[in-house]
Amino acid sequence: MAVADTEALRDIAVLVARETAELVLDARADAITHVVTKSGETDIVTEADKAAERLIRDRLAELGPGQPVLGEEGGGPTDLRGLTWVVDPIDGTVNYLYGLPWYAVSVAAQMDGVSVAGAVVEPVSGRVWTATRGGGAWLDGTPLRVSSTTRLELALVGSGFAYERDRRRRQAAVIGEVAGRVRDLRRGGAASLDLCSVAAGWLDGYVEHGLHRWDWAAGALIAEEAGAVVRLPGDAIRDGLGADATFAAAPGIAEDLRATLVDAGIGSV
């Protein structure tokens, strides 16, 4: 796509995603009192994702008139041909319930299933993350660069875990074998906001298992444009990550990391 599309997706991304991020800020304290489950227990939606779903559908059948969307509470095609746009309404719903500020509202403009466009906002701090493809990464205008380490024993890795608990066993022991590796782990809880992260630095890598196109399509993009080497579910397989890893990492331990992951056996979780 010419440089002038992708910035006009990338305009409008950023402007439904803040939108977005203002009715779930205001829309907390009631949305929390009415929850629901959806996978098991611990998998949550509460009335804001799907009123911020609603919002965002509303606002791009406006802007881009006949549009697909795929979004986490309402789905969509399964024929990624063409324009898509993937939408996460509350990357972090677990956070949202339990008050921590760690989620995002996360919209990207897909061309046959791969990321064009995309903003990821955080409704409480009210950051905004921004990349177009082949143009960058910006956090708040801010050009992002990945971090320059060359070493994995001082790396600084992110996770994440499924809701099922046997596979979040397998997966914690996988990554209690990486512990001793690295400098040390963190786990947020909002993967479009782990993978900017790693876009900013503030990660040296990140990988985790499960995660579906909305959580990763405007996060992933924004890391890859940041300088991170980055694996997608369906492409990870290659590299013995397992066929629904997602993977960022900056360039100098990436290689590394993959090794040491693929070592403690991630590629069975």
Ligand code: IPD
Given for the second form:
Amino acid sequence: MAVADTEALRDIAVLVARETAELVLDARADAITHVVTKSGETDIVTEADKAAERLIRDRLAELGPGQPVLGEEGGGPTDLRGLTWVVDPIDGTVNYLYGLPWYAVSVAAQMDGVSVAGAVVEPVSGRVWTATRGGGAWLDGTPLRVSSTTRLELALVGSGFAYERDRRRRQAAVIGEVAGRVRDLRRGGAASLDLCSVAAGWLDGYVEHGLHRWDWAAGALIAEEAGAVVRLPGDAIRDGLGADATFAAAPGIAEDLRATLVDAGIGSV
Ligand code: IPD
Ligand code: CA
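Please show me the structure of the same protein in the form predicted in complex with the named molecule, now that we have looked at it in the form predicted on its own.
Now the complete complex, all chains and molecules, led by this one.
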């Protein structure tokens, strides 16, 4: 795909994510009084998640007529050949519910299932994270670069947990093991922003199992374009990380972190 095309897709992603971020912020007071559950009592969706995804779909239909959309609340195509928009109206819904500012609107364009352009917008701070494939990653117009750390014992590592309780127990046990081998751990609660954090050097590495495509589609491109080693669900199995792992790390610690995670049993969470 031509550079100009990915930049045009990025511009649409930014526009739509920004407008949606405004809605999400304005709607919070009302939205958190209308919370329903999804896969379990702790997996929630607010009125704002639904309204935000409706807005994203409406705006994408105007700006890119006929282009399919896969989204957290409304689903979408399973055949990802060609161009597909992959969107998460609120990533970090639990943070949103509690009033923690670490949540985002994530909009990505994928070609044949591979992210080529994306934007992650934080409603509270207004920060705009973007990337185009081959064109670098940016935070509010400043280029992003992963950290230059080379020592795993000095690395700050992010992770997250699935909504399913038995699985999160296994994930926590593995991450607990890793805690003794790194500087410290973080659980931010929004996968898209965890990946952006690796891009900015705010984290040295990140791993999580069970993410959906809309959680990582924009953030993983931003991390990769900032120089991170990235493994996505489907390809992570080849490295022993497990079939549905999402992994991003600064090159200086990526192999040590991968080996440590494998040693801690991550392949079977
Ligand atoms: C969740 C967040 C969280 C991650 C979960 C995701 P949601 O997305 O990204 O950090 O640990 O796996 O499902 O439900 O807030 O859109
Ligand atoms: Ca999400």
